[in-house]
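The data below hold one chain only, encoded as structure tokens and taken in the form predicted on its own.
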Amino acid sequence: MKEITESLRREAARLLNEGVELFIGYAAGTRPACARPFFVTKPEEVTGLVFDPFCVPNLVKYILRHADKKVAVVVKGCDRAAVDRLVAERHLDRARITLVGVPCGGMLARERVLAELGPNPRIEAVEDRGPSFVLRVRGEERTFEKRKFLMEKCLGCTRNNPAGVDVMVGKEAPPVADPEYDPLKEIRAIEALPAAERAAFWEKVFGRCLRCYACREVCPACSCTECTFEQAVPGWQQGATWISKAKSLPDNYHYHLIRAFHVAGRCAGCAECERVCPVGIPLMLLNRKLAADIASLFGETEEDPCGALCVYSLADPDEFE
């Protein structure tokens, strides 16, 4: 991974010297086995950039906060589609954005790696050896088989080499998808439950939601400048807000189901919503279910940046007449 990091730093310095105002990449996190978004505005700052299998955050959401600048951003294959959708929805001007693609060998599940390494390991180097990552920790090599230690979203990934980028860093990565992985297996098991058990499952899941809105804040598809759930409605109109600020199961249902439909057909599948949830709500169950239903009803729309639910055509069948 050292070669990719060095190439990233060279490209970042070149782009900043050629007029890019902001380069968004990754830096080492303050915790072990963790990376954080890193914002570079000067060539001398590029030495802080890194890339390794802990660079999980989707950085595309941050472009929205700097849409008036010439921005370069590091994208993995799973992040790439979010850019096209934000451009298609006119949130971003593609001419102002330089996409710096990195071939991705998969992202390691931090919790499982730390369970093997123990608390506060000092990871000195990371090497991608195809079917496994090798971490050097305190001078010793520790091998992590991808099939066991990759994040779930990576096991079904078929686009780990981002397409349509402006700059590609590093060599093409071999496929990471596990042919035995079934992304709908858990969803089918839930659908097979009797109605009462299915309801109990979702009540237990949504009952622990704090409504901290971390899932919304990190999601590139949640791009509204003002969220309907937090509209400041003055005076007597406050009764018209969609949900109360108090935590309750009905309002938790209301929030999550409306948000799921809001991103249906627009979700890039980066799974950031699920990763940042502080209480571990499996939000990708909803997103994968809706993606499967949309594919069944409208065909595969992965290559269409607008998505199935963002396009209107007079030829669409109308079932309401």
The other form holds:
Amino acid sequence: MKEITESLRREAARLLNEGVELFIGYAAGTRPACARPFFVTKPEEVTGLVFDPFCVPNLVKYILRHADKKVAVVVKGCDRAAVDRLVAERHLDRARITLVGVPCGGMLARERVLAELGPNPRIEAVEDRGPSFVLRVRGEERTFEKRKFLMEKCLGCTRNNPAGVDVMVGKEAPPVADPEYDPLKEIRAIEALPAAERAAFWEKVFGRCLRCYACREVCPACSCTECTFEQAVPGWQQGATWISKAKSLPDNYHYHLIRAFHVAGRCAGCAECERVCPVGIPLMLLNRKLAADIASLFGETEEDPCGALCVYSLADPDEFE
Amino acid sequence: MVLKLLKKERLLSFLERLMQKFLLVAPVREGNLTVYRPVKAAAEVAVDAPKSVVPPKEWFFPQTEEIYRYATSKENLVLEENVLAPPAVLFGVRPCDLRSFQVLDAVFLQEPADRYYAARRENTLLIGMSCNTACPECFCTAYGISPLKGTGADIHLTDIGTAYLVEALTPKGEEIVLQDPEFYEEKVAGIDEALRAKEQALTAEFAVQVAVTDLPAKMAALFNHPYWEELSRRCLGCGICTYVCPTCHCFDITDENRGNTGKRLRCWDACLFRDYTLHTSGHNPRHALHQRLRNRFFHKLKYNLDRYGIEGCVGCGRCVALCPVNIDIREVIATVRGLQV
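Taking the form predicted on its own as the starting point, write out the structure of the form predicted in complex with the partner chain.
Once more the chain from above appears, this time first in line as the rest of the complex follows.
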């Protein structure tokens, strides 16, 4: 991954010299197999930038915090889709943003890699060899077959070379999608369960939700400046709140289902919600199910950045009844 | 102090005996997670489970707690308070989490004591469990905590291979141990040396050795340093670090009204949330994310020590392991200590 990292640093320095005020990319984290969002404002700081299969965070949402600046942001294919939606919803001015695309060979699932390497390995280098990544650990090469070690979101990915970017770094990456991967397999298995068992499944996972709202905070489709679940009102106006501050199963259900429907058709599939959840709630089951339903009801909406559920048209043949 | 050995195969009977008198709250496995829950059978207890995601402070200070219910009519107001504090054993508490109870005690038991917390604390027997493995994110020794010592527990267990070393550290703990002498064997020689070696092996697994000397003074001088704004750039503003922190104790009180009846709830709050410290007027003294993030680190690394004489961090590493954007308190400590005042 040395070449991508080097050309990323070169492009970042060039952009910063040419008037970009903030370059958002990745730096190595303090934990092994972990990268962190990294914010560069001066050309001499670009040496901190990296790109490797641990650069999982979707950086697009950070652009929203810098509405007044000329921003360049590193995007993988899955992050890229979020930009179009934010532009279509007029949260972002595309002219102000420089998209720096990285060819992505897929992201490695950290827990599975560490299960092989031990909890605290020193990863010295990473090389993408097409069907596998090779990690050098203490001088020794360890091969990680992508089919087994990629994050689930990557197994069905057909857009690992982001389209429509302003700058592309590195060589085009070979496809990462596993032709045998079925994104609906687990969903069908749950749907096949009797209602009581299905309810028990969701009660268990939603029951442990801490309502830390990390899934919302990380989600580029959760772009409201004020969330409907976060309206601080005094006690005597409690009727006006949508959700109790109490952690209870009905409130947890309410939060997750409303959020899933709110991002339906707008979810870019970056799976950040599921990655950040501290208690392992499989949120992508909901998002993938809704995406599949939308596709079957409205056809593929990939071309329409607004998605099927966010379009208002006077020519809409359906009347409100 | 009473020192005994409990053979591993007897642990189940030991727990079952406790369950005759107490509600047993212990670590259990739920998928890949460890959670502290009241158990129905001793066999559910996950004795060797990795550290829980949500710390056991939950037992003394639940995420949501009903303080009282009320009902009003034209003539009067009826309040019904329900302090839930069954006689319980909180089992399998790690040394870092044991220390966290001392931190929480300083807050909740200062006068006037919080009676909900105090009642549960009073009615709970604490059984600690030494660590068998360390996580790379652990750094408890920075705060003088040993992963093999049960300071703060009534009874503390340490795995020594085929048996647990049982230390009864309080009169409450001694009573429990002495009531069933048939469970135990006498301590044998050579254990202390073995434990010292084990402690060294465990702390060698810590990825970073953290030093906290002079931290509060350094923090005070850096309140307005641009570092906090820089750090907050990647902060998501979620509540993970506070909700998994064994010493975080901010809460919010809300009333939930249904016509003439209602309840008053106490719920965990998080300083990273936008509405934290939002005033009724609409003013928020910590309106910017960096002010709220700074508040968290000041609370952990300075305010707690200033106010209560005990550090606000126990080095459990949960926030390090779970922050989605790698905000790492070990790095914050090192950076602050290295910054020029």
